[in-house]
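First comes one chain, alone, set out as structure tokens in the form predicted alone.
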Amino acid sequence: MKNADIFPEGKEPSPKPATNKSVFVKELSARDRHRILKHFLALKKSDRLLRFGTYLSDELIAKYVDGIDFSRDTVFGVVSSHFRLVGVGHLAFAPRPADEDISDKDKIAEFGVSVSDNARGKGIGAKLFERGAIHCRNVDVDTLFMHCLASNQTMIHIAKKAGMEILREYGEADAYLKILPADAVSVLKEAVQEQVASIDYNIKANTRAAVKWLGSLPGIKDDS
């Protein structure tokens, strides 16, 4: 297998969004747990096939949600204007298969992501991606692995900008990024990007709670 760098340099992803509005790729926690499901039960039935390889039923995904370990797995997610996600990436970690020469680690990582119907040709897929390889980065994993149908343009594409190798077979598709060990820079940007869309978070609930607040009061309605 081919080792492809994480975003050489002067090849990093960088997607071109419909609008001039930036992408922030905030860390979740248990207490967001409610508003991924909610994500993901808005997914229609062939977005749930792409996300999840098979079509799951909704009391499939809440078993799904409720099994998420934050204390292990890192997931990711992007929230419009109105404070809903609209992107989430879930980067689980596994120890490194046994009969495998994949890795020099203990472990590996599989990234899974889905964006809204309406909230795509922004680029977010793009930025979850590069935020969850660039934390396998700066927490000693040098393997980032998705699995995917490979009528899944979506993720094909976002995997091969990232240079990853692409192994096709029986309709599915598996494919593998190598990663550098960390450095200054790494560790930097991942806080960096983290402390702005942690602001970000915050000024967006802020507002959905004023708003919320506001259409409690006698003669004003929320219509958000």
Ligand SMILES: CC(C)(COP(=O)(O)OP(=O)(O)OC[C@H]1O[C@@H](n2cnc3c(N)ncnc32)[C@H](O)[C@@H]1OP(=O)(O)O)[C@@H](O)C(=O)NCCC(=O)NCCS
Given for the second form:
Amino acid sequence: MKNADIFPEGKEPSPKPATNKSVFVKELSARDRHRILKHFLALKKSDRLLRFGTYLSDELIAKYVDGIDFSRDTVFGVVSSHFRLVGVGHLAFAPRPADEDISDKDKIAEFGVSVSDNARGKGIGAKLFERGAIHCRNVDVDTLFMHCLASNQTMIHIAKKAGMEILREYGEADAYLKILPADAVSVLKEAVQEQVASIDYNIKANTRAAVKWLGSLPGIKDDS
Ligand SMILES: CC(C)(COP(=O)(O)OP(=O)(O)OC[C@H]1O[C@@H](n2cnc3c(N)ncnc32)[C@H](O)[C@@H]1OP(=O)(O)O)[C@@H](O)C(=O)NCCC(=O)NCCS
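What would you give as the form predicted together with this ligand, now that the form predicted alone is on the page?
Entire complex below, previous chain first.
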């Protein structure tokens, strides 16, 4: 499947360098909450400002992570070879009013993303965004929204490459992406991505557990 199947005609992102082929984006669950918290807490002050639009203290970040509703929202992650969560994309769906006339199309999904300092520039942010967009497509949401500071050149670059319409006002930027309707290919693409990412995740998790166990043996040190 090509990017043209997700993004509007003529607005497909240009091909990424080979590095992003090994970026596997997996859907996270409530079991990952602690790791998500660790990822956010490791973000420096300026990145917290870019990610949340305001500087969040450790306590407020803990509250935010505690409040993620995994039954409503979708959270994606990318893990490093050492099984550290280096990228998190949060797709938040606004709660729908209990009105039967309102269809899923009236839902706007909002996307927020962060990548650990030492993992940037490898296509992780763009991959998380691409996965968020295809997920929206497959759950019949037609508008993906992103809010960021107008000074956030990296995020605006990613958004523009994805064909998002950017509206700037008072130092802030709102980006909108119209998503194409789902088809069999988009559903299959996401399913395959998830399966491959799950295998990658489990291998890394098991390796990490084995290294930890070995490190607990007398005379062996865990350096990872
Ligand atoms: C924004 C962020 C998620 C990007 O993650 P990343 O993994 O480094 O992003 P990618 O590697 O996928 O892509 C970066 C792109 O931005 C470009 N870029 C980097 N710095 C840039 C700059 N100062 N101006 C313009 N473009 C820039 C890169 O060249 C690359 O583009 P390319 O793919 O066309 O070469 C990451 O920097 C981050 O976590 N920032 C703090 C939180 C944040 O800003 N979140 C967004 C608001 S919700």
